[in-house]
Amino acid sequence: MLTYIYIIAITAEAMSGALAAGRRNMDMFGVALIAFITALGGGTVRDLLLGNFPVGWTQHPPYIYLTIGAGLFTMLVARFMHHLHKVFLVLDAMGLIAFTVIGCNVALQLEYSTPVVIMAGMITGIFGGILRDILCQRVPVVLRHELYASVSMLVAMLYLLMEKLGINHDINLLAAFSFGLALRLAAIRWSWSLPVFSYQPGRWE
């Protein structure tokens, strides 16, 4: 299930590179690369810090194509995008949970401590949409509108939980993609957001 949704994540995500990379008037090329490392940018990041080499999606070609083509492919059928909106919403709820989940069972395989397999839950989930606004000259979404990056934190504890505790690894899944989309999906729902840090040195003056 969660090769299916990871498939379906990285799909979603390029699309949304895509779509980025349109908004700054980017060529074809720019929008192959703005989708490829939306998709697949927090893994690799990920894999890099956490020295798990070879990078992931150097052992899985298909995933390259995939990504590229959807980036290429969303350039065909953006006229038609904004009547997915919330499709995509959900599908990248579903993505952010799949990439966390999947950072840290890498982390744990590879023996690190929990600070560091919560990390890299966040860093797989959240790091490739941070890649994408930074080239695309704008503030990460990710830091600055309805709860996201502390969505997958939560959803990284209680996974990480769940298994110290021996529970069931599929009743394990179950509650973290539950828990996670139903938080993520509220957030967006009634704007929750985290409280925001406005420094502005005029204003005491």
Given for the second form:
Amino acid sequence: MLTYIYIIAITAEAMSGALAAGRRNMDMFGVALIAFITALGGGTVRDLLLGNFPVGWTQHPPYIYLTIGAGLFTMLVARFMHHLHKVFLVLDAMGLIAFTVIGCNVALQLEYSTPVVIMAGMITGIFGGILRDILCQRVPVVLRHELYASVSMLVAMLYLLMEKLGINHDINLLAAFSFGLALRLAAIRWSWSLPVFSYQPGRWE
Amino acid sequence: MLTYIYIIAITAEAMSGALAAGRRNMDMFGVALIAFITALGGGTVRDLLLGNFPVGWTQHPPYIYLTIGAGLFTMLVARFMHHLHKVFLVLDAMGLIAFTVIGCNVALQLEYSTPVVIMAGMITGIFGGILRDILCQRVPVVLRHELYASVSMLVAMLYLLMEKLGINHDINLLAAFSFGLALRLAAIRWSWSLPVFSYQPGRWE
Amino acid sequence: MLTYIYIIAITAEAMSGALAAGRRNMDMFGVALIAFITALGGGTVRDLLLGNFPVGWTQHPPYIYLTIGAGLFTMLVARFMHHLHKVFLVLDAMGLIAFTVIGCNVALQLEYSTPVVIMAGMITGIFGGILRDILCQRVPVVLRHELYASVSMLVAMLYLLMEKLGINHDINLLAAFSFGLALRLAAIRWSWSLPVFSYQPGRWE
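Alternate state requested, the form predicted in complex with another copy of the chain (shown: the form predicted on its own):
Entire complex below, previous chain first.
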């Protein structure tokens, strides 16, 4: 179940990477690379930070092909994508939650402590997008707009709490997805966002 | 002793990260993340490069809370921070030196060769700031302004030399801090900087 | 043989890094660091992703000195470098191919699967330039201009194919270099490039 959602998730993330590359007029190769990094970069950063070798995608070549293929496919269909706007946002939200839960599971298996498990979930969820934005020269969008990283954090916390309470794993997954999806879509719908910190630079720094 | 200075150091670095995030109008979450990365990113990059797993902060959750807390606290007190300008510069300089010495020690314990030990010290000292500037979309300030990375390099060299000469560890630490702090503050006071390389791009590249 | 070419390659890459740093008015230290990262960053990223510790340059201090020295030397001779334009492009192309072949060999020895071996070659070939461009605040040039990353990919594929066919290693190397160099130089000469993806951002993302 989680595997299917994961496959949908990396496809959606790869497509968002391809669109960002397109805004920077990258060539086909750049599009493929950014798609790959957006989709699999979060898990890669998590594996490096946790010392979890070999890194995930090196053991699953189909994920490499899938993300690169999705990136190149996006070049063909980009002009129609605004029609798919709402579908895309739902897929992206599902991806965020799936990445978060998977990241938590990896850290749990390596027996890291609770705060590290939560951070592993969040890193898996948001770092693909952060790497995408660094490579495409923009301030990471996940740190500025509607609730996104916070959804990842709350989903990770809820998931961990339910695991510790010994609740059935399937019910736990269902709860994490229901809660996360509802929160993320509500945040988009009503533009919920965190307080913004605007600092005017002084002379001294 | 070094632990206390380290705690002051990561707090000061976290605050500098938060201010940089504030200039980019990031939300609370972005502020917390940039604070965390600025404070603990240098040590993380060092641990990854040296293959030193588990990465430091994953074993010390209080450092996670401290840096995130310092970042969020900065949002509240930012308007008063220019009054603390000079204190802040001293704390930042102490942090640079503490990070450098700690980075050298980690590489020494892993029995890397002298040039790698020096680089490990410098990476710990400056990479948090470099990651902060990449995420906040500016050319890394440590590579452009008054002596900063060079202070880290000279402190690392002095520290190593004295260690090899078998000088008492506490005296060595005191010397590294005195020398480093004096050099860094003098560099700020009299705007000492390294020669700048300005290259006008030709047609060909 | 490959070692000599590798030494030429990291020197050429270090110089390209120094020029990029010069465009951003970095100080001597920044020039040295960007030179080092441009030359050795691709191999470092590969080693981290493959879990290949200790990372290459930590075992070969002369490479550290060479790349930093080449970076600083570039500051002195930059004004004459446009005369060396064509030599430089050839050295850079040789570097790309040497990096690619070396990256493939590392992944082969660690017994990764074929697609990962090809990616290891490409990552070694292009990531130094990508890190350089991130630190110098520009959209990675290898993802936008004439065939570059694609040359790395095709060289990696050719090299692997010939290895699997059991062809003599020296002949294989010679073929990889002849093919790669011819393709890269032809791409520069006639401005061969991949299709570009230009995406006009809609309201919705």
